[in-house]
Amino acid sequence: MTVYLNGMPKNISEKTLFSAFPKKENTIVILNGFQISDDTELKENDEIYIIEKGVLPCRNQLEAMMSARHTPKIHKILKNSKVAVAGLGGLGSNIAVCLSRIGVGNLFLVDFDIVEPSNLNRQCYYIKHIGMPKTEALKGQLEEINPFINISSKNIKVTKENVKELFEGFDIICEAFDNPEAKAEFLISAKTYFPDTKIVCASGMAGYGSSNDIKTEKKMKNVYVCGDFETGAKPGTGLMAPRVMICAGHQANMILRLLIGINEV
């Protein structure tokens, strides 16, 4: 029978995976996107990917390997979409660590300012990045994570002057601000040029309510809304780092889901 091999192809006699590829100690196994440590029957067509630990694979590798965990079909379409997340901070930074893990292949990163001691809280930020821009602190932080995908990176404060420049030509547009009136602002701008394009925007991940309260729903024609909708900061109710990630979770996964082709939250 024929099957794949770190995607090459490979005639076996085998029926087994491990009688065919005898399983080595430092090795990860996975057999199409699922990986395994039991000898399992192969059939017709099977995708192997046996990868080293601890060695820092080629870009055809690593490529090969994220393909393998997220399935082929699904892997290719992250690779050759583009998205823009506008904010990078609780929300925006941990978003764009979700995208450039699951291999979305061109991430366009916008924010004016600088990490400062207050973002540790809940942002994906180090003491080593006080006083850099969030976008060359973040930047540097996903190149480490994923090596092989487009970043590329403006420091500048999004307005609805610049909306159309900064964002045209983008599959999904990520709305991460903090500022209600910013969010606002930016909808409406992003609505107006782009009425076909997709965006996944925020509101209400502050405090610590419960977790089962951040949920998913479609507002209008191409926007996705995350969060529980009513509570924002203020004084006795700040920004806690869980709420925060679960929501940029929310966005991250309406992202990929939106990417796959899922329309619906």
The other form holds:
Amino acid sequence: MTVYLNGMPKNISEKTLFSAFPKKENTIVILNGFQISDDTELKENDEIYIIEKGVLPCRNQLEAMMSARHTPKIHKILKNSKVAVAGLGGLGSNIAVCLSRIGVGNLFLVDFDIVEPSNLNRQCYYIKHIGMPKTEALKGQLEEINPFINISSKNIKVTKENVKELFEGFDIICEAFDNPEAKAEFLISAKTYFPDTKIVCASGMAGYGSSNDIKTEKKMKNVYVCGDFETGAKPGTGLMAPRVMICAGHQANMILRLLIGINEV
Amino acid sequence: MKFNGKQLPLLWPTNLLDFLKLQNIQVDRVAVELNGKIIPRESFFNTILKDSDTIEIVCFVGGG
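Output block for the form predicted together with the partner chain, input the form predicted alone:
Below, the chain from earlier opens the complete complex, with every other chain and molecule after it.
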């Protein structure tokens, strides 16, 4: 039968994993996206990755090994997909990190701001990024997380006048702004110009209320909103990493589900 | 009228702007879909609601 070892097809006559590829010390074995330690029967087209711990492989092997943990078939869909993230604060920066890790092949990042010290309580930036445009600071990080995806960015303020030209041609548009008026205006414009594109928004993730109050709901045709829908940032109720990241996780997971064709929340 | 999935009787003809204000909704933080179509903010006043309408809104709070 044919199986795939580290991304390359291999014809084998053995019936089980460790009879075909004897287990060695200091290696990790991943079968169809799942790490295993016991011998297992193999089937046609199984995907097997054998990774030597602590060894940096060459570039083309690296990509195959990085995708070892991606669920087979789904990775291919993600690699061909295009997602735009509008706003690279606490939501957008963490969403972009998630999407890079799962291998979304084409990411477009938009923000007009630079990294400030007050961003570090929840946004995915470091001290060394202070003063840098968020687009540049984030792009640099994502390229280190996954060098096998295309990342483009634009350092610009999104207005209702430029939504059409900036966000044309994406599978999913992600709203990740901070300001409530900007959020509403963006949703109105994006939905006006791209009524058939799925839009994933966020509302309500300030403070330290229950994690379980944050949810994902389908609100209009093609519009998904994540958050608790009521806890806005205000004096005394700041934005903090845990709930902002939970909400970012909701958005990233909804984007993933939509990309693979699941429209239910 | 159907408002965010719930039936809501529309007692007299009203425009969308007044309806939103009556629901205590901040007009500059809301996106409105009326019968499947997004309504530009400038048209809220001139949009007259009917009892057969379906309205879905997303009202945002700040933070991100």
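Think of the rigid core as the biggest set of C-alphas that the two forms share within 1.5 Å after superposition. A quick note: this is a predicted structure, and the numbers were derived from the prediction, not measured. Numbering follows the first chain given and starts at 1.
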query: Rigid core superposed: Asp46 CA moves 2 Å or more between the two forms; finding: yes
